[in-house]
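Form predicted on its own, single chain, as structure tokens, below.
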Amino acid sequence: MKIITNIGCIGAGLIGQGWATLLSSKGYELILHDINADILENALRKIRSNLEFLEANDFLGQEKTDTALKRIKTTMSLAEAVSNADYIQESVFDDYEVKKRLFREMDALAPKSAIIASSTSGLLMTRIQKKVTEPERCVLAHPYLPVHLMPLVEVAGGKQTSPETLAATFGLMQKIGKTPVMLKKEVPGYIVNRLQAALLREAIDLVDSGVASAEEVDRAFRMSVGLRSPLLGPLLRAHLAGDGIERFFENYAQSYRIRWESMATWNSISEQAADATINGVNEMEIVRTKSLEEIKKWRDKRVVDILRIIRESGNSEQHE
């Protein structure tokens, strides 16, 4: 297995900050790159805040915030960020032309043995890796926000990505405490963002159609599906609901057909639907009474509470 010691984090926005927080907290030396000095300065403040949050909630182990921060260097030079890297995690704007241009530059500057990974949330590596000379070392490693808290990382290769690159990336994600899943083939949006897209479309449509308010739609989800989501995915839920997945299809195929026939199928959000959703979300009590930063802090604290329960009850993948 490839030994990974030095890491380059390209892009110091929200996702890059999360990667830098997590990797530095796990003992990795890294260079954080951005083309803007102010963005880098702000990123270091955010990373410190993230690390202090982890430390305060006992998620840094024996580590300390200042110790982790010392592992992070910043630079506006792409060459400096990648020239000695074993692994590069790119987290810049989600646009094919931007990604292809950056990957071509990193491919020329990085050691031939370095893995170059993208945090893209829906683009395909097969298209991104076309312009590089070492496409076999290019891979997707897509995290979920907040990166330093949420366990999941989706790992996917393009058509030219080598099995060795996939295995090394998967292994690194495991080593830093992530829960990686390996996609067998590329698809836009990968797994979770496709599931989220289907759910969001129906939520927007329910509000736009006047079935329920935005607050009621969210409350209905939170107090039902959302409550058991840390335990059950949609397929295991169906297995339990039907007393076996075979019986589920036998017993519920007709009722699901009726639901699907009446559900939204549009693939672009109308102005009317957007306005209805915006108004509905802005009317939510939590949105009216708290700032975005306060809601994020509330979310992160609740995520930590759930992760602590999972950690204290043993492996989250164990079904006792």
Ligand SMILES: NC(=O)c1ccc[n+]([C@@H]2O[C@H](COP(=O)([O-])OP(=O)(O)OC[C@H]3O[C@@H](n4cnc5c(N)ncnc54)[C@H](O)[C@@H]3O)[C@@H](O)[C@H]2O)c1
Contents of the next structure:
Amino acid sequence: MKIITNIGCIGAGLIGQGWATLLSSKGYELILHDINADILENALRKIRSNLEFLEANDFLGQEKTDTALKRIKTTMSLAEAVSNADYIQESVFDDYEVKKRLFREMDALAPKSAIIASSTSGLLMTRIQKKVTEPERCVLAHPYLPVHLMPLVEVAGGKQTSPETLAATFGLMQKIGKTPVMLKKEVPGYIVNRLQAALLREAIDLVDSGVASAEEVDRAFRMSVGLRSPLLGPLLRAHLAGDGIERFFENYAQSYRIRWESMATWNSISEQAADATINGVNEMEIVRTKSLEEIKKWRDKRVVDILRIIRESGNSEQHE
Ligand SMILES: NC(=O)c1ccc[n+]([C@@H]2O[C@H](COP(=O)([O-])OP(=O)(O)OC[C@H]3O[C@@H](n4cnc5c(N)ncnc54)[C@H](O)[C@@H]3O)[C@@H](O)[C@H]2O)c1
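Having seen the form predicted on its own, I'd like the form predicted together with the named molecule now, please.
The complete assembly is shown below, putting the previous chain first.
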């Protein structure tokens, strides 16, 4: 199995900062690169605050914030960031032209054995890797925000990605404490963002068609499906709901057909639905009384509480 010690993090925005926080906390030496000096400086402040948050919540183990921070170097030079890297995690703007150019540059500058992974949420690796000399080492490793807290990383290859690259990326993600999920083929939105997109469309439609307020739609979700979602995905949920998946389909096929027939199928949001959602969200109590930053801090604190429960009870993959 490929040994990975040095990492290049390309792009120091929200996602790059999260990767740098996590990787440095797990003992990896890394060089963080961005084309903007102010962003790099700000990223170091944000990474320190992320690490302090992890330390304060007992998520750093034996590590200390200062020790982890010492493992991070910053640079405006792409060559410096990738020329000694075993693994490169790219997190720049989600734009084909930007990523295609950058992947060609990284491919030329990095050691031949290095893996080059993209954090992209919306683009296909098959297109990004097309003009790269060694496309088999290019892969998707898609995280969720906040990257240093959320366990999931979706790993997927483009058409030319090698099985060895997929396995090594998957292994690295496991080693840094992530829960990687391997896709058998790439598809826009991977798994979770497709599920989220289906849910979001229906949530918007419920608000727009006057079934419930935005506050009530979110509350209904949180206090039911949301509450058990660290344990049950939609498919195991159906197995339990039907007393067996076969019986579920026998018993609920008709009622699901009626639901599906009455549900929204639009592909681009109307101005009216957007306005209704914007008004509804702005009327939510938490949005009226807290700033965005305060809500994010509250979210991260609560996510840590939930992760601690999962960690202390084994983990949600353990079915004792
Ligand atoms: N924000 C999310 O919720 C989220 C979640 C998962 C994955 N992603 C993906 O992660 C990537 C980064 O997203 P983000 O939210 O961190 O964006 P961001 O705008 O916060 O950061 C992007 C950074 O890339 C830098 N950059 C742009 N071109 C560059 C180049 N050629 N070389 C080096 N640096 C460059 C910018 O200066 C900026 O600091 C995107 O591909 C996005 O799809 C985003």
